[in-house]
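A lone chain, given as structure tokens: the form predicted alone.
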Amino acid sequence: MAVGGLKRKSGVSAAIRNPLRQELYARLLLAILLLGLPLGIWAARRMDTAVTLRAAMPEEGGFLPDALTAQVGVPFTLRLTSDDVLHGFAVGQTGFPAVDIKPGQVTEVTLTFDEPGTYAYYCTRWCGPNHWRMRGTIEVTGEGEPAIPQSPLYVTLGLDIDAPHPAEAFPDQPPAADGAIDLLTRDFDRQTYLVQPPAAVWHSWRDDPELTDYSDGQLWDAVAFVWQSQATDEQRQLGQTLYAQNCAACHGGTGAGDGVFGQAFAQAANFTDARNMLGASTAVLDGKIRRGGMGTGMPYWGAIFTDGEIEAIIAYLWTFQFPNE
């Protein structure tokens, strides 16, 4: 009998117990529920760190917001949409593959800088005469120093590249490269190209006794040889495509200054006019594509374009001038 008292007892005490410990399982799971749902909710915010960025013609606001932040290392992840007419995104300087921006769609792009600084990004859809103007910036922090960048060419040399430069002399028609490869024997070093116009190479070989026996043709000729023997066929390759995603449009295909949209600026350059090209630069030439050019609406590309594709597209507008035969 005493074990069997024992054992009732014991079923009582156990009956008494377990409704208490579920009414503490029960608090413990409201507390965790409490707790646990702003828990939750701040963790999806905080993993859920993509940012909206809309597209829309410059007149109705371009790229909004056109100023972001990002981190070195951190995966940026953008939602991108049009409110009108399909746009384009791509990011300056990076490698980043363009992707199109199409109206009423979004379009998800994921980004990841590996060193500080600050990135321009575009517009690679031609949307009207002010397309170049969608355009913002994406301020990138963390570890590591930003590239100082080096001070162009037009810079160091004090160069006026907003001032006329017409050539004295120019050939009445381009120059045919592969007519002087027997005419030139001397030296001509990179600098020359780099911050002598065509036409003072000209000058100087015109006056130098040594060539007194060649015509002025040949002469331009051998001139039309150097500078295409200043770049690669790749490099000229390049350019052309560069230039066609976003210079024709106003510059126009054939470089005459004929695009699209070129009426609607002050001025587009005429590549194809010798008297004008003759007389610039490879230094001019690379102040005007990355700074623009003041008053003519022509854009400043020293943010978007790398130091070798800003060298192709000048290799690639020198082809108007002396075809790559």
Ligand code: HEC
Contents of the next structure:
Amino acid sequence: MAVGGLKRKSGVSAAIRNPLRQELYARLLLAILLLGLPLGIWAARRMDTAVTLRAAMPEEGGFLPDALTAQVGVPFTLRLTSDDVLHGFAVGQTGFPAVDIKPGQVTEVTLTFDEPGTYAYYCTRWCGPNHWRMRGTIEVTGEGEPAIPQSPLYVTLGLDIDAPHPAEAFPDQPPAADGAIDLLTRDFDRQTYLVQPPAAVWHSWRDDPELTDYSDGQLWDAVAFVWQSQATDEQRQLGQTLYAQNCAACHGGTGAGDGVFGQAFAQAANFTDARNMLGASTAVLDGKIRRGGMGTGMPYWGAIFTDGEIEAIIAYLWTFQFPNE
Ligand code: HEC
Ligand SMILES: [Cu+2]
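The structure above corresponds to the form predicted alone; please provide the structure of the form predicted together with this ligand.
Then the entire complex follows, led off by the chain already shown.
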């Protein structure tokens, strides 16, 4: 260091005496400026947008900070660290693949947002009973129209999703979707699937004088069939994957509400309970998933999943009542 400094000093003094050398130095300086300026700006920008995001168990504060800002089209780098156990990081509704945050390591991710809006980031590792509380938001500003969120169906319909919804009638055993096939020519549309509970559809068929020849069980089989016809196997598969990652810990792998963390809160809903489920419409389930069970352990997922993902999860939830063969 000292030697270099000295050399440079003598070099500068030499340049003053020699005009040729002086020009050389001027050129060099210009080159350094021309090259160095953009480099410096680039480095400064990079440092500006790189934010350290610390993850800790929710009891210890969760994500710190839990609110970030970014600009449309400007790459945004996060340095993820963990204070305690293994956590995960993902951004809802973006398709950004989840990454792990290992204690003692820095995980760098760079995000670029195409559209303004409020994005939610969340932990993807079950780090404790309050894991799902590990959430934060990224406020993205800039060019473009933020997508205007559509009102969830339960709001448009004015449904009280907190009201108990027991079915008046339900089968003793899960219906088989392959029965009573000749009933299927009857009208059944998307709207009915969205707004009517299965039990209400069953009742309307039961009260239909044209259908008196069919047994109660056959009518349930027909309900199971039309319900399943509203989703594809791909959707149910996607729903199953998302359920396993996000819901099973509370609602149980078999949907019975007996997940390891389900007990830590008010009993998580039992999706195998026919009386409870067959009295619920898709709109009610959709609302509960999006908004969460305020004051209960049921988290809100509206900011995390896309509409298509929620649709897929509900299609999977229905399989607990209407099993696929
Ligand atoms: C931390 C535990 C927990 C997790 C995780 C969780 N839930 Fe729940 N859930 C609950 C509890 C507790 C209830 C009952 C309270 C209520 O209905 O508000 C509930 C209720 C529900 C209901 C309402 C059922 C009804 O009969 O109205 C639906 C639907 C639901 N959860 C779906 C999901 C889905 C889908 C996921 C995953 C994306 C999920 N839950 C994740 C705890 C959880
Ligand atoms: Cu976590």
